[in-house]
Every structure is written in C-alpha cells, then in structure tokens.
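One chain follows as structure tokens, the form predicted alone.
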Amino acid sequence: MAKIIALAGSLRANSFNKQLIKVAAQGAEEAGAEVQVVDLADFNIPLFSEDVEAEGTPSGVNDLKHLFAQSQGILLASPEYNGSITGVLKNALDWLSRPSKDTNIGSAFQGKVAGIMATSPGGLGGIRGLSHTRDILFNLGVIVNPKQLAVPSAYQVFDEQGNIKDQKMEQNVKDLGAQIAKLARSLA
C-alpha cells in the first residue's frame, strides 16, 4: 500500500491550504492509498542554521523526516506569499532535505512523487508560488505530477466545515489526490 504525507505550508489554525490539503489526502485514501495529514505547526522546527545543524538535528525535524522517510508520496498545498512560498514551508523544506547526524535518513525527498495545489482569497488561488513550489521539490529529487490546482477565492470556496462548496472543485482536488496515489503505489 502506497503512503502519501499529506501538509500545508501554513500554520494558521484555519488555514483554507489546510482545508484544501484534507480534500486531497480524502481523494488518495479513496483510491486506496494510506494518508498522513500533518500540522507544521506541530513540529518544533526553529529557522535553519548551519550552526544550528552542527549541534545535532532538532528532535522536530528529525520526528517530520521519519514521517518523510516511510512515504512514498507527497501532497502539498502551498499558500502563497508575495508571489512565492511561504517562511514556515520553505524553512521545512531546507531542513528535510539535509542529512540528520541523529538519524539514518539523507533528504526526505529522493525518488518521491508530489502533488501540488494552492487556495487563496486572490483571482489567481495561488498559481505564482505554485511554479517556486514545484521548482524547490524538482531540486531536490521529487517527481512532481504536472497536474497541479490553484483554487481563487478561498473566502467563496469552503463551507463553515472546510469543506468544498462546488462538486466538480471538490472532485478535481480529490482527483490530484488520486492521481499521487497511483504514481505512489509504483514506488511502494
């Protein structure tokens, strides 16, 4: 069985990226895929420093990259700040893809397939930090699905319980999902 982690590059409780991220990791247990939605909000990562990194890995990044490390897939909603990624997503980012002295694991990224997607109030739901987004992962290793989704008007998108209000919006982001399952389940 494939296993796909599933986050948000936010960590604003009512993120609509994490919202989104819910909706795709539902479309991937559906086609039969195992799925770990993870808060990175809930990982102690401080900002990355070489000096930092010399003192050993910090336990958060080291518990996030064990979490990396048995997953075959990656679905990533990337809200979008100033036409980029945002701080939080990109410091994750540079952390997992070090070596941890602490751990048997190199980057947390090679040989893995990603979905990528974004929400946001704006017309364009994100699409510019899309293309950074997509960048970053292919640097290190992943095979990024060439399907990706930029939802606009995220305040219109969700109801009150996060979930999607248009059926076809809805079934879209569940396809992305999907579709990183079965490009998971060849590498499983």
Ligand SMILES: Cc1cc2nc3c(=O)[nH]c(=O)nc-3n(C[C@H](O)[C@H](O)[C@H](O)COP(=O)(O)O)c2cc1C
The other form holds:
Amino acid sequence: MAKIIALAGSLRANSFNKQLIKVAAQGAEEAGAEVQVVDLADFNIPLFSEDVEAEGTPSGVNDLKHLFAQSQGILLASPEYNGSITGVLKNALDWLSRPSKDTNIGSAFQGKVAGIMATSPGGLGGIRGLSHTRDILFNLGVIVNPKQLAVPSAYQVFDEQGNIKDQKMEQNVKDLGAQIAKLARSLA
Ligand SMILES: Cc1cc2nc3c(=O)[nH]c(=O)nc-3n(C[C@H](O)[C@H](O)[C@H](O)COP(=O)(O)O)c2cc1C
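Rather than the form predicted alone that you just supplied, could I have the structure of the form predicted together with the ligand?
Full complex below, order starting with the chain above.
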C-alpha cells in the first residue's frame, strides 16, 4: 500500500493550510493510500546551522526523516510569505535534505512524488509561493505533480470544523490527494 506523508508549512495552531492538508489527505486515503498527517510544531527542529548539525542531527529531524523515508508520496500545503515559501518549511526541507549518521538515511526526498497546494486570505491563494516550493522540491529530486492548487479567500473557505464549504472546491482538493495516492502506488 502506498504511504504518504502530509504536512503544512505553518506552525500556527489554527492554520488554514493545516485545514487544507487534512482535506487533501482525506482524498488520498479514500483513494487507498495510508496517510500520516504531521504537524511541524510537534517536532523539535531548530534553525539549521552546520554547527548544530556537526553536534548531531536533532531528534525531531530524525523522527520526521523516518516518516519521509517510509513514504512514497508527499502532500504539502504551505502559506505564502512575501511571495515565497515560509521560513519554517524551508528550514525543515533543508534539514531533511541532509544525510544523517543516526538514521542512515540520505536525502528524504529522492524519487518521491509530491502534490503541492496553498491557501491564503488573499486573492491569489498563495500561488507565487508554490512556484518556489516546486523549484525547491525539483532540486531535491522530487517528482512534483503538474496540477497544484492555490485556494484564495481562506477566511471564507472553511467551516468551524475545518471542512471546505464549497463542494466543488473540496472535490478539487481531494482529487489532488487522490492523484498523489495513485502516483505513489506506482512507486510502492
Ligand atoms: C510574514 C508574512 C508574510 C505574508 N506574506 C503573504 C504573501 O506574500 N501572500 C499572501 O497571500 N499572504 C501572505 N501572508 C498572509 C498569510 O497568507 C496568512 O497569514 C495565512 O493565514 C498564513 O497561513 P496559515 O493560516 O496556514 O498559517 C503573510 C503573512 C505573514 C506572517
């Protein structure tokens, strides 16, 4: 069975992107994948420095890396900060790209497939950040699905339970999750 790791590039408790990634994860699950939704806030990931790295890879990085290593697919929803990827997501990707002695895992990315999406209160839905995220993942050896999603007006999109109110939009997000499940299955 295909395994997928799903995460948001935000630490905020009520993050819209955390809500978005859960809907995509549901789509992937409904398509038969085993999906683990993780919250970056639950991992001890310090700011990357080669000095910190020289003292040993932090436990939170190793924990997350193990989860990536077990997965064939990645689902990513990230806010756009100043037209680009958030610092917290870039920092996590930088750590995960490094080989670590403790895990015996090289890069956590090579040959995996990813579906990327964003949501923002603004009218563009974070689409500018997605092109940067795509570039970074491409450089890490990830096959990034051509279809991506940027969901504008985030304040109006979700209900109190984090569901997407518009059925067509919900289906679009689930379809992206399902597409990654299908691609990940071919790699499992
Ligand atoms: C430092 C910073 C920069 C931001 N830059 C953008 C931006 O370039 N485009 C945009 O649509 N929203 C921008 N925003 C607004 C975020 O999209 C908004 O805070 C969003 O709710 C963050 O996502 P989250 O709810 O998943 O945490 C920015 C927010 C912050 C804190």
